Amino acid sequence: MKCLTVFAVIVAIFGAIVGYGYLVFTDLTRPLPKPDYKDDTYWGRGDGKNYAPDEKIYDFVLDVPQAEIDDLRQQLNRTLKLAEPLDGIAFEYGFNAYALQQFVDYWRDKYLTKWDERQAYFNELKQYKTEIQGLNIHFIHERVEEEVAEKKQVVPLLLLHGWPGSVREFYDFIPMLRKETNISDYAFEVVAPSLVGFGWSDAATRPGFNAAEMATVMRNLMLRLGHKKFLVQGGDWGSIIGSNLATLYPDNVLGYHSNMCILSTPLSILKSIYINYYPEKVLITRMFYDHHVGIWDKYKQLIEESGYYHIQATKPDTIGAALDSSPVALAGYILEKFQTCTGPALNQDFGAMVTVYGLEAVLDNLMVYYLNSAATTAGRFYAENSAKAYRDLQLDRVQTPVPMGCARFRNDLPPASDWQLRDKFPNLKHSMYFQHGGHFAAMEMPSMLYNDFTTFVQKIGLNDE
């Protein structure tokens, strides 16, 4: 009788841990509901309480004082002080010193010479300014060309950059977009701005602009510009913002495109887990397999490139202000980025970011940080979304009806499987994997970005929205 007694207690207390288990479990995998967003809060300066928004739309151009450009010519003409590369050593310990003395040279000496022309570039693309919420905004506004309208379905597209991106990455893209081509029946009018704290568009004065903060301002900007209805597409901290903008104001938003598809729910990383050691039984293709499988190594290095996140997630002022004071030491930062996201085939060769993205390319998204002493205000966009009033939102939780589509290159960060995709965005479209291209796709790849995304837009059939 006594064992019987003692059997039956470790049977309850065994069935207790269990369901504890179980309740628990599904605690952490079922989807949230929506979460009630609020939609014009004022992140000017000042209180806000006497706040009468401007409305207008105003032109805007690029026409740096020549004296500024005289000044960064004088800043890296200055003797640098680094330390000599160890032996042996590429780019494994950082930007290689030898890299980024020539890269300097090249900047000064080569690149400021032709200014004119580089600005002259950056002008080539029609923006603007606008006011939302308090803050100027800065964005690439390009319409469709008439005889184009006459025989494409024009639909509005919002392009969201990342960091240490800008919206100098979308300039092979736009025009893409914007031109009549056989691929697809829709031309796209789009919208490209700056996000805030980022270019030329105004920083948040207050913590706490996260990136749903961040997806309403966006979703605004596109009501200011008339667009009650508009296609989403994104990398980096731009797919997480057009993720947030499809989850918050999903009525708004036709469909949403990207190159960057991440998840990081509970339930998302315990897939992740299964499919590195059964991946034929939710991967079609032994194709994809190098995208999921290997997700240990694929972890560790995910932690040997992440110091940066780490440091701007906590203390972004004090690394901005090292780099928004030294044009040397924020070209050493961004460009370490740059070289290591050409992929492991070339993230070690001197020449990889001359390869894949084009010096001129390169150095003109980092005008873009230097131009705006940008670093500070961009790198506390980490530790905005890093604290506790944005994680508690859990939004990767939260189901959204939106279509969407997923472009998975070879040489980004480990992405989501259909599988996983699905707990997020159950009206999943469309999903490609390449065998190529990496995490700056549309300044890499424009082409291979355009022909998928504009089958996406296809299989969504937006039937003159």
Contents of the next structure:
Amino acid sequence: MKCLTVFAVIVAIFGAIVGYGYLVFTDLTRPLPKPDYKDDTYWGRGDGKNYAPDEKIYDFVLDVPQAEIDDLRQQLNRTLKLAEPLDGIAFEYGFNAYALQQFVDYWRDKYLTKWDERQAYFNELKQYKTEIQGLNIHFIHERVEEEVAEKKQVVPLLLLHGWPGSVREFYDFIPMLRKETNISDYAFEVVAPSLVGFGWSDAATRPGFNAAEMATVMRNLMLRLGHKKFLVQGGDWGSIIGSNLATLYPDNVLGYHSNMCILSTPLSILKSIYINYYPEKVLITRMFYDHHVGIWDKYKQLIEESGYYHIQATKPDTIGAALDSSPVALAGYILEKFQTCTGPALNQDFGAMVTVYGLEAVLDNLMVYYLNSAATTAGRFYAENSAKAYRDLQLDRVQTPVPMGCARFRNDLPPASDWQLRDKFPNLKHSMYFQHGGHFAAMEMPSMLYNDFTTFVQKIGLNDE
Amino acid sequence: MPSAGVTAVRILIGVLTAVVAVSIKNYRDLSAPGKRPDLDNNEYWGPKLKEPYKENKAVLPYDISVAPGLIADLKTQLDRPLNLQEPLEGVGFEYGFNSQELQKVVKYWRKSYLNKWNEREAYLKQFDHFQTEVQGLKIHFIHAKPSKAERKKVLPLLLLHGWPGSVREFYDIIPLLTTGNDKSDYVFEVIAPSLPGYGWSQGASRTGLGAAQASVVLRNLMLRLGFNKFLIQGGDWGSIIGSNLASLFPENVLGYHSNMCGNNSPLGNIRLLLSSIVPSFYIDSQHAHFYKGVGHVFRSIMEEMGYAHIQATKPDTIGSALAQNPVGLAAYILEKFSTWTNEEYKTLKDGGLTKRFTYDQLLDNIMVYYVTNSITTSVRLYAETMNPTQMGLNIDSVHIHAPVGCAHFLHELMHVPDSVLANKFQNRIQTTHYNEGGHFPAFEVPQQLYDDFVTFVKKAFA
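Follow the form predicted on its own with the form predicted in complex with its partner chain, if you could.
Full assembly next; the chain just shown is listed first.
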């Protein structure tokens, strides 16, 4: 009888532990309800008590004073005395000093010499500014030509960049989106803003401007332009902001497409680990395994590459001061990411960036940060999204009915599988695995991204409005 | 029914016994003395050579004078309009170095400090500087001897700085160490090197020079100077390199004193974790406020270790960003002198920098990094140490039998209790706690550090 009691007690304790574990598990993994979100917070200077929004839309033309270009050239002309790379080391210790010297020389002697040409290129896409919630927002707005609008259904599209990117990433993508092609019934009226704190958009002047606030401002921008319903496409922060937009304002979003479909909820992380060991149970073909298997190595890689994230999320003003004070500092720091994202086959190669993106594109993008001294304000976005206020929203656990499309480029961050995405996006319409390509898909392979995006849009089944 | 119950209980007892047995064995393994890693005492760290390396053993006086051109260029850079963003409303140092304070620092640097640079340079030269070549690297050091008139017994002392510090941290404590007083029967002959890759010491040209290898270089330095047995005092990397030296070369170390005692062995880490969860079991109540719980430690680490993360993974990126970037370098380095002196200074708009230091002191230290252009080689130490190869040496499992003293200054980022240090420091004779001071005690409270150190030395030779 005593043995029975002991046995019963052990079973009871075990049962209690399992029960408790189950409760914790469901608490951590169940979907959360959509929060009510305040969509008119004032983000300008002061308390906004007497804020009267200026709803006008102003033309924007990039016209950098020659003195600024000359000063940059002068700064780039200082004799660099960078520490020699260690023997046999290319980019394993960060951006190679020889490569940095070469870039600085090119930037100064070749790129800046044809700055007028680059500036004219920037201005090829029509740009504007308008004030949303107290912040001046810069954006590209490219409408569809009349002849195209006659043949294709025109849908508004909000295109969102990330870090260390900018609207420049979309300069090959946007012309495709506006065109009439025979693979799509649609053409897109593109709105591509500089994120708040990036490019030519204002930055917030008080704490709290996180990715939910960013989604709100961008949604309000679209409303300002007369678009109550629109598509959203983004990578990097653009993907996260787009996801938040689809979550908080589902009535405004016709469809959401991402080229960085990650999901970091507790449930999704558990599922990632499961897929790592049992890919055959989740993925329909071996061809997809590489994207998901070897998860521990992928996490190790993430730790290797996320020092910038850690410092920007905790000390953005420190690193920002360093990067805003020196164009050479800014160049090495940002170019490191472009170099790394060329993929494992090329990322130790000194010619990788030329091959994969082209030097002009990379330097154009760098200029967006340099001209706006945006390193500090862009870095602060990381801190705001690591703050408790944002983490508590747990927006990744809130489901949205918005149709979703996912393009998984091989060398980007470890993606979520359909099995994982459906927990948040039950209306997942389309997903694709690419065996090539990396983080900066719009820059690297815009036609692939265009193909995937338009395929997704076809599948949504939009009614003519 | 009863037999099923009996079987279940038997299985459970069997499992529990196995778990306990495995734990005891593992514990025994973990607390057994670790194997001393076999490092090459003559490993060459210099640039590739065509001929076999011949070490130049000359010890020569070293002139730390700065080329006037460098000062002129620095002035030009600091004259430029600052390109900083306003801090966010209501923010002190919570987002990092406050740009308004940075403006003040830069203005002082340009208008006051650099205008009296000759005076500062003379101040830095007040001690005798030398350089000698060890394992292919030119190693710089200050050599401060007690005056010949000193009657007290002289003990050699290797004084080790860390990051983002330098030999400058020791300028107030060195005179205390070399001058006799009634607090101690000893005076000290001080060797204060710039760590390899720091200050006026050359950095390695190849990969692999981590803290363990640095300790080999510095031990060879001491032997070169004729010191077969010496004391060690250090904080930050100086603490780690110092304990590595004591682990690798027990025959050379008379005693080891640190203001940042740590134990990175597996057993140490297990105990550290447990002590964070169940502090009362590991820490005496009088000093409980030094030892924060696991939540606080984790948060602090996440909040404060961004620099270490980037330095351990992309040292050349951050190094190139800060080289020849005086404003950036000032922000990056001085942030530590604020937060690591007292975490609460994060709420202050000026980061409390001048509460414990003067701008002159702080800028002296910045200048060491700037004029030697050593920021990149200095941060590579993180990449070379915080990696699986170096961790695999498991050097902290090697028992140290030399006398050890651990000084705890309250505002240090993290404190490791004696119970956690036990397996590494087998002969810890002194543990002290001070309610004043932070990560840079030699700089901030030199008298207190000196007093603690000589009390330790007294006990060590009692």
